[in-house]
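Take a look at this single chain, the form predicted alone, given in structure tokens.
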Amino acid sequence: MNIELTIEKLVFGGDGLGFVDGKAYFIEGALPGEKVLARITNDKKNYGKARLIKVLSPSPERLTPPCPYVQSCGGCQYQHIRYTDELRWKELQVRESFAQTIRIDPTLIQPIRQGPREYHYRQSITLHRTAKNNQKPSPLAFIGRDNRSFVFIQNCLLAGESLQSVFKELHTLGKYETKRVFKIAENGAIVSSEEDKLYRIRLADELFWAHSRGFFQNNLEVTQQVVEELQNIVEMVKPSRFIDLYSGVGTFAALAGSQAQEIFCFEESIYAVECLKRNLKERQLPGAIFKGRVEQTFPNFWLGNQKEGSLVLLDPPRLGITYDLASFFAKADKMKNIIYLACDLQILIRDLKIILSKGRYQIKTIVPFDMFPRTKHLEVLAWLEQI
């Protein structure tokens, strides 16, 4: 069934929202103010999803996407809109999400921070096996918009310039490899998850150790802005202890926690821990490292080591923290400051609702960062203070 409707706004995720007879419909690729023709693909009782067929009245914000793969790839949700407007809508989505779920003073939400580049900012990409015979050299590909098909490309506008050669090469994957991650090292060389090696990457004029199979932030310029925000908070709070949960290779502990008398890092990944040790040792930082799942190691540590003046940084994977860990924070004593850095806004709000549920904390500030320009994703920092 086809419908005609006028789009009222962009919601979190990049879909245009419009109404037909009072029922909400979400249309990917439609912009506010546009009248569009769309075909319903999923019709629920209270809302529906539809595929854009034709823009009947285009928005002045609309652009022709520069990427020839944008329709099949699906990795970018905002190439059809001016970047300044993308930023405006993303900030509004953060504000509306908090207004609808966690009532806070809107002045506590800061303007969105942006980096210097809207394209070619990614330091890593993941490509997937397409050939059934692993022993034969073959091209790798992105997974398409439909989550089933492969998209073979020659150039990705989000990937760093050094990564562009990867798309044109043939690759022979190992017996159990279904995908391969490619990363840019400090000298511009490419390392991949095929290798089991350490490499160097530069951030904030400092070199860090990272692992070819581990995690490091993708947008270095915006990560630097996150570091600066953390440094400002640390300078204001002056914590005696900096506790870094999901610490990775120790980027934030090294750059923002160095002012504290003690640093405690909690990390599960075997690939990150070795780098974490090296990065702390090179800077002669007084750090203790706890290996294992944060959900298990940190509560045990805190119950035996509660101390005033502690600042806790949470930087979990996209799925956020567990209900039990969020509940632990909600009831914890002497935990004066918590900083939660999330790469999924809805997951952040889910976890904050639990942490705030006992009334022990108040939100000091919310800072959105456009870590992933031209996509629906963004990074959001929440600073909580115990009342």
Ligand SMILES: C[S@@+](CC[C@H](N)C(=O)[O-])C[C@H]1O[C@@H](n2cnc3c(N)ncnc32)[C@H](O)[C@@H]1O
The other form holds:
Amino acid sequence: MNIELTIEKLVFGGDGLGFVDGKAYFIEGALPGEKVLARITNDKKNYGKARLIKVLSPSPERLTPPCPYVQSCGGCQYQHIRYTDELRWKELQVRESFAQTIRIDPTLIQPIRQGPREYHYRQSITLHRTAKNNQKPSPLAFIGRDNRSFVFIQNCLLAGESLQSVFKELHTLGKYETKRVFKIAENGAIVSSEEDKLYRIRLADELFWAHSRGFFQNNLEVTQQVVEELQNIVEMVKPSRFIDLYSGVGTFAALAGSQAQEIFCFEESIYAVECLKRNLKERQLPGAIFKGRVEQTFPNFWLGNQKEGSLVLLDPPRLGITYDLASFFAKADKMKNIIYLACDLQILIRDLKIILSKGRYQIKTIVPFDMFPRTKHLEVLAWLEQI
Ligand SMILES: C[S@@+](CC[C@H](N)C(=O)[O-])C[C@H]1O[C@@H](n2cnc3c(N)ncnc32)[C@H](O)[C@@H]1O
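Show the form predicted together with the named molecule, please, because up to now only the form predicted alone has appeared in this conversation.
Zooming out: every chain and molecule, the one shown earlier first.
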């Protein structure tokens, strides 16, 4: 069935939201203020999803997406809107998500931070095996917007300039690889997850060791802004201990924790730990490394080492932290400062609700960072203080 409606706002994820007879419909590609014709694709009791058929009156914010693959590729959700408006909507999504879930003084939510680039900011890309038969080599592609099809591309506007060469070559995966990650090293060379290799990467003036199969932040300029925010908090708090959970190669411990007398890093990846050791040693930082899963290593550590002067940084993967770990923080004694850095706003809110549930912390500040321009994703930092 087709519907005609006027779009009111862009919700988290980038869909336009409009109403027909009081019922909410989410429409990908539709912009606020636009009257659109759409076909209902999924009709639930309280809301529905619809596919945009025609924009009947376009918004002045609407742009022609510069990428020729945008309709089929699943990577970008905001190419059809001016970047300044994308930023405005993303900040509003953060404000609304908190207003609906966690009571917080809105002035504690800071304006969204942006980097200098709206395109070509990615330091790494992931391409996927396309052939079902894993006995044979397979060409590589991005996953399509429908989450099932593959998109073979010649260039990607999000990828850094040096990565464009990756799309020009025909790669084939080995029998057991399902995907391959390509990254840019400090010298401009491309390293891939096919290799088992340490490489150097530069963040502002600092060189780090990273691994071809491990994590490193993708948007370096915005990561630098995150580092500066962490440094500001550290300057205010002056912690005697900097505890970096999900520390990766130790980027934040090295750049923001170096003033603390003690540094503790918790990380499970063998690739990251190898680099972490080098990154701490090169800087002669007094760091102790706890290998393994944070949810197993950290609670025991804390119970034997509670200290008021600790600042705990959490930077987990997209899935966030476990319920048990969040509950541990909710009840922990002497946990003076926690900074939670999340790449998924809804997961951050889910975890904060548990951490705040015992009433032992207050939110000091929330800072959104547009780490992934033109996509639905954003990074959010939450600083909590025990009261
Ligand atoms: C989002 S990255 C953050 C890394 C680091 N803070 C940085 O900026 O480079 C998450 C890191 O957590 C690690 N990790 C994922 N699950 C973990 C777990 N349960 N316990 C410990 N480390 C984990 C990953 O290997 C990865 O290095």
